[in-house]
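We begin with a single chain expressed as structure tokens, specifically the form predicted on its own.
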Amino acid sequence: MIDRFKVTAHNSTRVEETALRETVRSIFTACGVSPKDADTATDVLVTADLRGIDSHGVSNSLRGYVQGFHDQELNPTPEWRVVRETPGTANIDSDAGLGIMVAPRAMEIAIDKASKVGVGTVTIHNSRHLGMISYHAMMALPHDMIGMTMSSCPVNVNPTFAAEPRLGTNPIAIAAPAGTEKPFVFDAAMSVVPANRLIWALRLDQDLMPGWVADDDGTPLMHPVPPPELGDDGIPQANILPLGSTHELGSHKGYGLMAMVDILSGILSGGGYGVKPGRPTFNHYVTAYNIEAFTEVTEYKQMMDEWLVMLKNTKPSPGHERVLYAGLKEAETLADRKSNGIPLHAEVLSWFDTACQKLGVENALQNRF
């Protein structure tokens, strides 16, 4: 995340991980979620905060989920089921359940299939928001597998040359284990910026970066602009641009990747795509690749370590201290926040106070770090 869109010591308070988990879990159960699913959902959100992916942690996502349960757009007790299956694949009807609760079960199925036939792929339709999608991909790491996750999202992104949204931000994540090095964990929207980042910009009173959004006629705005207001549904009222921003800078590549996610996560699952059925429906895709089915695990890990060290030791360009690879900064942030607490913006802490009071649950965050 760009530094000026991060919470800082000046606008946040650190809270203990245990207290945050306790409070978030209580909020989920007060909304009718089962204890098992509440534990899973809490772990997805808090893991995002621990890794520094604040845009997909408790600050933005949790309030949307609470509102979704209240509006009956989210099913707190989904009776998800496998509707089609082969030795290496499955398709799940999520029964309007949150992706953060159902997708981990889907990845468990994918991992089990990969252990038997080398690769396991599960598509999920009739679902809801997936949270930090790398969470589900990282589930494969302890099994000496590579995990991959995609999510076909409701629309808020303009295709290249378009004057209106037709695709979602459609993120892709891949998690690959290593030996002694931190795992490679890539997690990114295929739009130039995730929608939740616009919420952060509004909260922090920061202008949007050039090339993030288009004006009403679809022209990319290549200069800083104020953050958009949120609609009644809590969604930023903006036309986000594909990765690349303009055709000259490669937006057709981001557009193509978003289309690929719609195909594999949405159309292949039978659940539709961003425009149809539209919000609040999401469709997902998880895959586990069993390394042993392709190569010897020890040799793979040695080569991964060599490759990652090579990337880290690359000479940095002027003004930069070092070269990073995907997942390294997040692993470092996790170590810091495990020890020193998770920073939450003052507005977020205020929301917790109000939400806990309305739901009649104890707010363990009242005791700050």
Second form
There are 2 protein chains.
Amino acid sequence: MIDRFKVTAHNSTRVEETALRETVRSIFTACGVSPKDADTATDVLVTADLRGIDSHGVSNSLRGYVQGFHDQELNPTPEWRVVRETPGTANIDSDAGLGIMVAPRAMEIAIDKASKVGVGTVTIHNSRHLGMISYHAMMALPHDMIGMTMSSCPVNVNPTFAAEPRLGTNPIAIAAPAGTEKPFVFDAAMSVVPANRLIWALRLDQDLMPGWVADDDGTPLMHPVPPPELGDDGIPQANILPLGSTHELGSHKGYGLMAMVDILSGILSGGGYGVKPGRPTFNHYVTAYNIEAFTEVTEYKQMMDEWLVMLKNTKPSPGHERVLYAGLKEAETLADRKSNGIPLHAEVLSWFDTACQKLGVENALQNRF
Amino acid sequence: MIDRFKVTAHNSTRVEETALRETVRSIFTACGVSPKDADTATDVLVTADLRGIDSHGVSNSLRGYVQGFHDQELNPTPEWRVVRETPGTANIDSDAGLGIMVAPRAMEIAIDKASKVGVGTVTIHNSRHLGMISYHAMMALPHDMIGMTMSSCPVNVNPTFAAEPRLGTNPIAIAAPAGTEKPFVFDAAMSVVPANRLIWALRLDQDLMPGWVADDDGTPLMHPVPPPELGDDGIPQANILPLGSTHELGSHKGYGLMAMVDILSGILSGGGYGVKPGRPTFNHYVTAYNIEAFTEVTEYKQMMDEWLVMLKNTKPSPGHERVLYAGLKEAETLADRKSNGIPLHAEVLSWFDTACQKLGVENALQNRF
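Mind pulling up the form predicted in complex with another copy of the chain next to the form predicted on its own we just looked at?
Now the complete complex, all chains and molecules, led by this one.
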């Protein structure tokens, strides 16, 4: 399992966005997904690749989804439904459908509610992986709304002072529109690093940084350590630390934020928390705030632009070229990859060849440029 | 300024809650605050003291408020008003009134909206200090709702890679009810430490921990350093780091969360962001989620209890007695201080004597037990 992931710097090829979309869509439909859901799921994955969030794009995620459909752990045709609803809220049973297919529908409902009563919040239970969670938050942007997403994940993070993991990496995303500047788009696990970062370290044969994981007894490891092996499920065998790493550096804050995500996504939705026996792997939360319900949109956008320009013009500390804000680098990568293609590793391209052959679909990536 | 704060471990006296409330209320009314607002402000301050959040109780905060009324920087009789409203949202002009007086009214509005449309969000601009921000979130608890609070604060935290401060410590609070367990109440600055922690270190003559502040050029200081001096405004002259401290430990996440608070509290409300020239010192955000709008309240409470018991029964790591969840220790302190009184330092008791004399009000704390 490890060898196939070994990465060398010069072993990737750029592929056209349209070809990648075509192939990914074909793979989803070959797995039994409807054309509409396949379009949505493809857009979530390829948008991650376009924005440079490769950890949540086709390379890492798609093969797991294909396996999940094959193992009947994922429902390719979820009959998701709203189980409870008010003018500003809804709770959705995702019917074991992937978050990347169901959450965009939930966000559409939240946006519709926000257009009517100013704010819309939708929880999603009995669900599966949400992909790059900022995708769903970003759906609010063209509506002049602010979007938020949270996802309660399987457990691999230790609470502060704990000897065992009790929470998922539980990411939070927020997307806020601007005028002429690139929108603010924040998307981060509330653990010090996401689980994917440990897999990445294993592939690159890098030590983990001090403060990323705890020892078997829960003591934070404040020196470099070798990356953990992966379990049979592909999950790193590690006690990841909350954002803040140690109590002195505020790990109780990362712990509290992960707990907040479990409450709003898992418990409020009735879906269950991380270590609850029999809990589905993921539960989610989305919210849309209609800017016009609070202030004039033009004034808001003017102030956002002013604020974002202030942040990016901030004097950098020595050794750093510039100060970024969340979403800025991703917008730059998007522009590059739209024009010049999306880099995929040779191993990923070879996986596409094999998968397409096995599923009997055409692989548009064979016409790479 | 520094000497008066020097603390010795055995130099405090426990005072009765009722006596403290009486004196604090008298001080507020002597500053021109209405009886209703004085009751509210007193409850916010004394609740912080009862829960052991001494940094936001009477000791640290009240003298600043009295000075603010004297300097006319704080409006003792704010004519706050809703400037925009929808069924699920409102935006309030706080008329330079203290957050501890106006935000509880905003939360009442949010709770009322949540009871009607499932969720209520209220922003507050042109405001002042919010006190212990979880107070306002906790107002949702008796209504079987989940409460959230955020506050965009004056600037003293550096963004990741920045040589200069651009954000406030921007705290986030969430309060979620349980059944028989103590409620989950999280309340934390999104910087690695709140500004008050540096003042505390100065009082105790303690070095700051590695990872708390940056050098003058913005480089994170990863070794112990002496506490910074206070400026004329009583604010520590330091570049505080975001939660995460360094980029490797995820400081871009603390930075992103502080930015989220600036957007939802400051920019969405039209009040302005941290370093905007002429910006009022604080802008806020409150939300209430009606649990019944998402799921059965009894089922929610049963699952919350189960989850909280699981967290507090988690095996602790070596050197730690137990694993806590946010709000648990505070509930224990509350029970103790309700019965045994609130410990106040001699210097604080002496300040009360002087202040009461100056304002011509009776000091009920002279009957301490």
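In this text the structure is predicted, and so the values were computed from the model without any measurement. Residue numbers count along the first chain shown, from 1. Superpose the two forms; the largest set of C-alphas matching within 1.5 Å is the rigid core.
Check: Using the core for the fit, does the CA position of Arg279 change by 2 Å or more between the two forms?
Finding: Yes; that C-alpha moves by at least 2 Å between the two forms.
Margin query: Does Asp71 move appreciably between the two forms, meaning a CA displacement of 2 Å or more on the superposed rigid core?
Written below: Shift of 2 Å or more: no.
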